[in-house]
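Just one chain is shown here, as structure tokens, and it is the form predicted alone.
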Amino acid sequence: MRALVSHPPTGGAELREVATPPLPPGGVRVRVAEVGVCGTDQEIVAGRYGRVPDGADHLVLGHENLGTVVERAAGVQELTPGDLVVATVRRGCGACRFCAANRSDFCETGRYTERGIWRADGYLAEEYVETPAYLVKVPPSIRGTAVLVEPLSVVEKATEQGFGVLARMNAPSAAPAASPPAALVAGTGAIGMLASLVLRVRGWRVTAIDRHPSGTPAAGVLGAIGARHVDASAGSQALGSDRFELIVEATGSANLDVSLLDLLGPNGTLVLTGIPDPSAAPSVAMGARLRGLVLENQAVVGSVNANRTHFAAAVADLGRFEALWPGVTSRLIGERRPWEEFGDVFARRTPGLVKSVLVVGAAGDPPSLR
């Protein structure tokens, strides 16, 4: 079969034959329909991330995944073929706790497998084959934005991880707040936009930012869904004198996320998800802003991966957007793009898309998938 390889720490990418998998005892073969593009993988393609499987020349590329169940082994009940499933990511490392608990988000040694980046192949293939446990259906109603079921699995744990650390305040219910709270979201790519949706479909004010002016793909999106959009190009300063209960970080900017302390309103919690570049070292006085962080209870808690139970809560909201807002979460996808043009698509970078798409295979295919 063909699959989208690459090859780190070397980096690259080529489209090539590979072994076509057997299928394991109780597992499922899937038909990939399509895969989306994130900075992780222009990151591997960069050599600049990744590791190849053990014993392996290359990395099978893609892990925001959508496919279609055409084979099954004997005795597999829980899924048909014909069901549209998404694979979870990571793979646990079989010794830790979290591990032994299918919270592989929280693995503690650091020996789990994540397809697609890390010590496993990926999902940029005409097929795969996987066990149940690590499947997700997708009702079709959702199918023409499925593909954002993984990277908003993502965001379903860092908000769940922000309202939970929020929670520690076990704030009186006989004094309600005056106004529903006020998030702020630094970053309009795919993170920060699913971010936006998550928040205002559970009553936030959110306001985001990002360095474009208005009239961006992204900018309309969050006018439809009522949250603010906000060009910070200047800095935080265009934000006035604003103040936000919960910010979630979706940049990866080692300078931005230390000014964001700045914009933490008291009891305040601050959640990154981008990963900085590990060479930054943001030059600033911290003084004052651990100062605040202790004085003003703040807190600030980073987040990455997610397990299963934030796939089937990625999927629940995919059809709440849907239904509260008709076609806006479809206007996030930018772009579907043949796998064959996987060259154009890893090498740019346009402002204001949020998310490029590379078609593999039909899976019950939009109408407006070319």
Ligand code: BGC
Second form
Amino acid sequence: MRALVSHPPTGGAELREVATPPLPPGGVRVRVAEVGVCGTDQEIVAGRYGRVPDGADHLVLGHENLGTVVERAAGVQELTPGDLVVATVRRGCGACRFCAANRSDFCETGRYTERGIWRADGYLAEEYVETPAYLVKVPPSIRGTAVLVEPLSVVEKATEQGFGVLARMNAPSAAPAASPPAALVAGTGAIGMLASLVLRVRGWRVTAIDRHPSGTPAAGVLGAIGARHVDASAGSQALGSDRFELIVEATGSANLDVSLLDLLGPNGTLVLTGIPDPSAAPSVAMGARLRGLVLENQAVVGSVNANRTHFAAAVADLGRFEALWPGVTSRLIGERRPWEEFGDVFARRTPGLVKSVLVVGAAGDPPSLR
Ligand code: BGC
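Return one more block: the form predicted in complex with the ligand, after the form predicted alone shown previously.
Below: every chain and molecule of the assembly, starting with the one above.
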């Protein structure tokens, strides 16, 4: 079968023939329909991230996946050929208590694998095999946006972390209904946009900042869901004196991570999801910000990956988004390109284009995916 492979730590990407994996006992075979491309994939192709499976010379790319079950091993009950599925990304280390409890997103040893990223082949192939424990069924009603389930799962975990930290204060529930809590989302890529949707659907007032003037697809979607878009290219002054109870960061800029503390309200929580360059040396002053963090009971929490419960939450939320804002979520998918055009998709970044999707599925898949 064909697969899109990279060669970390060198990087690069090439479409080539690889062995079709045999169906394991208790497993299913999935024909891949489409795969989203994210910053992590760009990093792997650029030679800055990723690791090949032990003993292999290449890594099959792709972790934001959607496909159809085409075959199942004897005894598999949970899934049937024809089912639409999304596979989770991380597989546990087999040694720590979190992995033992199916919560490898909190793996303590760091010896996990991640399909398409770290020591395990991904989903940019005509087919893959997997056990049902790592597959989440998707209703056909959200087929058009289901390739966003994986990045949305990351947002589900990150916001759950933020809500959990805020809950530590056991705040009196006397807040007037007319003033819902205010959240800031930093970055309007897929993670930032999906965070805006998740927060809006939970009743938050949302402001999202990026460095683009209005008129981008992202700004259009923010308007459609009742969120405010602010172009912060000239700095955060554009926000006036606003401070926020919850900030979700989705840029990976170390400088911005630190600066966002200026925008955090008393008792507020800053959730970081972007993965900064390890050599970044923030040039912004830390002292006053750390002092403020202490004096105002603030918290900063990092969040990575997601477990199966977050994938299930993502599936449910995509249905909610569609019911509330019909047709809006699909506007986050800026382009669907045949996977043969991967070179073009990896090579460029179009400002305001939220998500590029590579279409793998053979002719015969519904036209809505093309
Ligand atoms: C993926 C996560 C993964 C992280 C770090 C992200 O792009 O969505 O599943 O844990 O990269 O490798």
